[in-house]
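Below you'll find only one chain, the form predicted on its own, shown as structure tokens.
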Amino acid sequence: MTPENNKIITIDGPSGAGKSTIARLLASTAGYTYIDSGAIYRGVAYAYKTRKNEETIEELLRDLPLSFEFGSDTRVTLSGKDISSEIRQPDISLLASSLSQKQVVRDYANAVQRKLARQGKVVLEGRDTGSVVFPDADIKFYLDARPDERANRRYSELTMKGSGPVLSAVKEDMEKRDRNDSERAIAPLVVPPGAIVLDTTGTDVEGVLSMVLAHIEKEDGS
């Protein structure tokens, strides 16, 4: 079953809840475009880190040679260099979470997302896609899971990519990011009004996707 019409579907939640995986699968199943909002913030963070002490974040964003390609894979380039793998490192994740507390960074990321989603038929995931970026989205989801399971998922993901992280460090980084995202003054991580909340603890990818599709079918039929 796929969504009717050209809908905007958002999936929010903390790190490791399964947002990215489900968003990609849902977009593929529905013939929609998957927009990874986190990649936008991570791209900004990577650019800021590599050019730190040279300019302020405000100066950086005025003419930032950052580009995104969203589809079956997320490709991020900076000045023509593919940085898609580099932006997934834990230090970039933490920096992205910190920079996301700045309004100028959120304005940049929101503008990119809204431009890409103008025609609908998109699935977006992040931490404020349903609460701030697209409060009037057609269907909103909020995925969550127990902290230990989220950390283990993130650890497995990084290990498969050859990053060789230490599980305790991954858990610590995730706890810091959870605090940053939930306590920030600007667009904190919350359950968006009207969102369908799904606890993915102990549920495999196929099971979560089935739950999401069932809710979409129910929404389309209501």
Ligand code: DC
Second form
Amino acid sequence: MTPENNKIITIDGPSGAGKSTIARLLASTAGYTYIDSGAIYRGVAYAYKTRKNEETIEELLRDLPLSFEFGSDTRVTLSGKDISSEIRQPDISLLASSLSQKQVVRDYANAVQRKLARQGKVVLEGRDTGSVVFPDADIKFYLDARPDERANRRYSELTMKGSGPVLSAVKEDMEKRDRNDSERAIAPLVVPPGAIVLDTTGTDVEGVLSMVLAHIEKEDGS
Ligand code: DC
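Alt. form predicted together with ligand DC, vs. the form predicted on its own above:
After this comes the whole thing, all chains and molecules, with the earlier chain placed first.
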């Protein structure tokens, strides 16, 4: 099943809710492009970390040699250097979450997403893709799961990537990010108006994907 026309589909939710796995699978099933908006915030955070003693965030964003390739995997380069795995480190997760509270950073990330998604056929995934970036998206999802399960998923994901995390530290980082992302003044994590809310606790990837596809089919038929 593929969505009809050149749709914009958004998937928001907290970390560990299964958004990126589902967004990637949905995009490949539909022949759409998967846009991982978190990678934009992470790329900015990585650049800021390497240059923060020389530049303010405003100066950095004015002329930032950051580029993104959104395909089945997300590739991020800074001044031609591939930083795709560096941006996944836990210190960058926290820095991205804290920098994402700044309007200037959000303006930058929103502009990148809007430019890429203009012609449709995209699945955008993040914290505000349906509430702020594309409030008029064709179909909006909000994925959530119980905090323990989200922390376990995040832990397995990091373990698989070989970063040797400690479960209690993963839980603590996740709670901190949840607080930052939901309580910030600008574009906090919320259920976008009109979004389909799915609780993925106890459901495997195939199960969640079928639920998402069933909703798309229903929307296409209505
Ligand atoms: O989805 P992620 O874990 O890669 O995102 C990293 C951080 O970037 C997240 O904690 C908050 C920020 N972010 C955001 O504020 N808005 C988005 N649409 C995506 C990410």
